[in-house]
Amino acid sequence: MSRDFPGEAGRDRLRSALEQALAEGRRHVNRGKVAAYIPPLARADPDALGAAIALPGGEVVAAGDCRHPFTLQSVSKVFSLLLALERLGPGAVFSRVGMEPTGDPFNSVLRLELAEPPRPLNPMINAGAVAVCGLLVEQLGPGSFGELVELVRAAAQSGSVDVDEEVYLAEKETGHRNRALAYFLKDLGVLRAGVEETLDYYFRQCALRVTCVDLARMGLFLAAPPGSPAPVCRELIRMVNAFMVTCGMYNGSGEFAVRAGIPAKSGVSGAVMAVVPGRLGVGVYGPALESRGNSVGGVELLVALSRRLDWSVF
């Protein structure tokens, strides 16, 4: 067990606080609506909710739907981040995404038109993770895809992650606004590697299927445990953390930070990963989403299991 939560007393401690947040976050999902604008995503559940919490040391404790499997959404925009961030620098990275959170929803157009310098505020909406993954195709080729595979099943300590077919194909037949993103990139000059070659790697990320278990584990790599092995920099993992306390949870990410204090990241899946630094990471699965696109019940389950174990960062 970890050092939070040592021995079966602990164990009990922890279960006994994650199925509390799991029956508060229940009480709240009939306010969310799921994301029907993706068909696959449009027959999910509402009513589905699970989480997992993921120690150091291998111990994983879940509760709810927390074998349902998902697609990532805009949390894999962390781990192209990341390889982003290894493979080329922050000094290339940054040349072409800011660094700066937006009151703007996740997939505007406005602000690349506002900006100055002209190009996505964070990596974090989509614009700017559009232009990370331009980035990865332009220097490191379209199959460097394999690479990000690699380092989510890494994370995930997982070698089925993969990418779910049917909502890869979806989200290329309907991502009208993330087309036009990129096309308005293209035309800044902040996308330089092709326009169709830059989004079948965005859909393909985003369509990568996992599990409430495989996304705790994943928290809990970026949450790097002292001991833990780090196969990607500290410093580097610092960075991401960062983004996800300022611009994680889209618009919603400074309210999300007063209530529950820690690093997180949604899609439009119903997924939250959280990540408590150097102790634990959490994985979330509730496709009732608020309209600002993230989890209502994985939300309320987050706060409430951070206020009971004194979870924040700040």
Ligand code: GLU
Contents of the next structure:
Amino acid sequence: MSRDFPGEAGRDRLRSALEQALAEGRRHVNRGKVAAYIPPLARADPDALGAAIALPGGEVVAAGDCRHPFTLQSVSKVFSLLLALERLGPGAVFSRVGMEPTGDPFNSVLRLELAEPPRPLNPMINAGAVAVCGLLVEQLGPGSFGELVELVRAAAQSGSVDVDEEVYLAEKETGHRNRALAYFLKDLGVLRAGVEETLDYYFRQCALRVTCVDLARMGLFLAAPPGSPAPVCRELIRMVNAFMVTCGMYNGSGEFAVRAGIPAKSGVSGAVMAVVPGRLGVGVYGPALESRGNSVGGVELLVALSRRLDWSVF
Ligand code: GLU
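Now show the form predicted in complex with this ligand, given that the preceding structure was the form predicted alone.
Following is the full complex, with the preceding chain placed first.
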């Protein structure tokens, strides 16, 4: 058991905090709507809400609707960034994408024309993630998608994480906004690989299918508790955690930092991966989203948990 929640009593305390936070989150789900712009996501149950907490040593505490598999969507951006940082280095990555939050919606085209130098403001918005995928395709080839899958599987400690073909094909078919972003990046010279090859990489990473437990373990991987194996350099893990704090919850990142105070990344499937640095990881699934694209119940659940268990890093 972890140093935070030692023994049976610690586990009971954690489980009871999670149950109470789940009840708090459930009070809010009816304020949200499931994402309908990717057709298979529209079939999700808007009332579903579940969460898992992964502790050092392998223990997992879970509650609510934890059995549904779902796709990573934007949570995948954290791992392709980590792969690019590790394989190509921060210099190469930050020559194509910046480090600043935007305050704009995740799929906005607006600032691409205004940013100086001309590049996406950060790797957590769609334009920035497409630029990172393009760099991976350009430097390592489309086959490097296999490395990304291996990284996610290692983080999730699950060999069964794979692409949901239906979601991937639906995004490929309907992702007109992402296609527009990619062509804009091509015109700026930020994207040097082929547009379709790059989008294929991006749509596949968004369509990686996981469970709450996988997501919690992925959070634990980024929490990098002392003594945990470090397959990725800790300095790079520190960088991606900083991006999650400043840009991980779309244009709601500031509010989430004030209310919950922990690095987190959301996706339009209703996934939220949260990291309590040095301590543990949390995986949440709640497909009803608020207007910015964050799981409405998931955010309230994490805020309640963080307050109850004093997780804020600030
Ligand atoms: N595949 C989604 C898109 O590109 C991901 C967006 C998200 O989760 O924020 O539109």
